[in-house]
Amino acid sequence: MALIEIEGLEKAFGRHRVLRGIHLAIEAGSSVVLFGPNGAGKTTLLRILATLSRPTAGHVRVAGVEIRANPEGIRQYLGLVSHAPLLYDDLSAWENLRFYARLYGVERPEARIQELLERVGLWPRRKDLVRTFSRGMVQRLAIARALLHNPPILLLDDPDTGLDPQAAEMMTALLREVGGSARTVLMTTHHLERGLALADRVLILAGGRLVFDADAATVSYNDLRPLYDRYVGGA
């Protein structure tokens, strides 16, 4: 059984249909990258998976459990990095992670916080306020926050948006490290080459529908670019 199962998923805001009959199964331990233009429905899909938005129709199950039946329980499975970093600017990196560790009931929180801050390269800045951080540092701290409770599923919504090339390359290296066989990753991005490097499965979402689904090992960047342009009109 797939870890994430989506059947006939629909989402509408008033008369505007954002998602139109999404069917998707994601196996445990896979790294799936979802491409698509602005307005395709990528963020809406991740928000539904993260239990932050309710679907209009269809079914979404995580580990066999319908998310609408137990959203609080499902959140224990999930780590989310969204457009909003969900961090407090006037707290230090350490204080932010300590706050979230209490929310999640993390055992031995000090050791876990130190481990993650070292992993994302922010241990020397642990006492500094988040408002003094660069965009790339904020994103790295947001990943540490998402990993605090060691969730089996990591949802990443355009994690490289707004980063300069150097920060984006550092982010790519970090995402390679935090993925792996024990964690399932679903990431959205506009950056085809970077996303392809992180994926073992690639999807394209356009007009609220999944229009392409392939094993990343079978698709090169030179293949993907014209496919993407064909499906989304070069957007």
The other form holds:
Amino acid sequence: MALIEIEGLEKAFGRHRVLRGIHLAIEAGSSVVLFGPNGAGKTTLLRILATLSRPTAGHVRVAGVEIRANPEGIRQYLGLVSHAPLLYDDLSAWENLRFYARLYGVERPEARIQELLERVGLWPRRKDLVRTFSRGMVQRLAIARALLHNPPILLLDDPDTGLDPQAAEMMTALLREVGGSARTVLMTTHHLERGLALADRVLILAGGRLVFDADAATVSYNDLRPLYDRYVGGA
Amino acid sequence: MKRYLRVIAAVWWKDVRVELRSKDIFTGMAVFAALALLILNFAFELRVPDKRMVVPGVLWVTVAFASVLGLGRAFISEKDRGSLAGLLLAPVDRSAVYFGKMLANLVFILVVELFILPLTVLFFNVSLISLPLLLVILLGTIGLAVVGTIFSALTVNTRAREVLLPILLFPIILPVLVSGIRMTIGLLEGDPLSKLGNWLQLLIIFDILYLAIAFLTFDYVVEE
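For comparison with the form predicted alone, please write out the form predicted together with the partner chain.
Whole complex next, starting from this chain.
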């Protein structure tokens, strides 16, 4: 059984249909990268999975459980990293993670926070306010925040937005490390090369529909680029 | 239940901590309240034979107007920095987030009232320090925080949110203002609180009713 199952998912904001009948099954431990232009519905799909948005129609199940039936329980399974870091500028790195550890009821929070801050290379800056961090450091801290409760599913919504190439490379390496085989990752990005480096399955979403679905091992950047341009152009 | 209470405490602690560092909400509310009291002091001095007569109205209107400034920030600041989703991802019933935010707002308004009360005494030469009056102010403030927090969440995704919040909020909190003003008039005239039982009941029922409404509706209010 797939860890995430999506059947006939639709989402509309008023008359505007953002998602149009999405069917998708994601196996546990896989890394799925979702490409698509702005307005394709990538963020909306992730927000529905994260229980931040209510579907208009269709079913979404995580570990066999309908997310609308037990949203609190589902949220324990999820970590979300988006282009907004979900952090507080007026709190230090340590205080931010301490706050989220309380929200998630993390056991032995001090040890877990130290472990994650060391992993993302921010332990020496733990007492500094987040407002003093660079964009790259903020995103690394956002990854630590999303991993605090050790979620089996990691949702990444354009996590490399606004990063310079060096910071983006560092982010890719970090995501590869934290993804691992035990965690299921669903990531959206515009950056084909970076996405392919992380993916073992590639999807393209255009006009609210899944228009391409392939094993990443069978797709190279040179194959994907014209396909992406065609779908995006036709979206 | 333990986790639910822990989330309430965490959200409250975070809001208070952020406010202690930034002082954004308190500074705006306190400066506004001081200016409102100063202007009203001069305005009534010209036409009213005894300024003490207008103190109940001045006090409650100043508190209500100053509160709106802070209440609006409760969710606008979360939305603007993109951290609202972080709160809503907590694996508990989302009403815990509401209660944490509401309690933080309650503290902010009470702190501003600690600043307003001495200023009112100074400008209007009237004694406001009595236990029954402080109880009435506390109950009224709870009503403002309860309704203001849910409406702040309701309006945060709208375009004209700063304008919409007071337009929606003031008609709803009318019972708080009317009962608060009535009881303040009575207490300043020397009536015992027991004589003002109907107004007190109205205030308590209002607080409980809107607390229940907020508890039941918050999840729908914040979800897209």
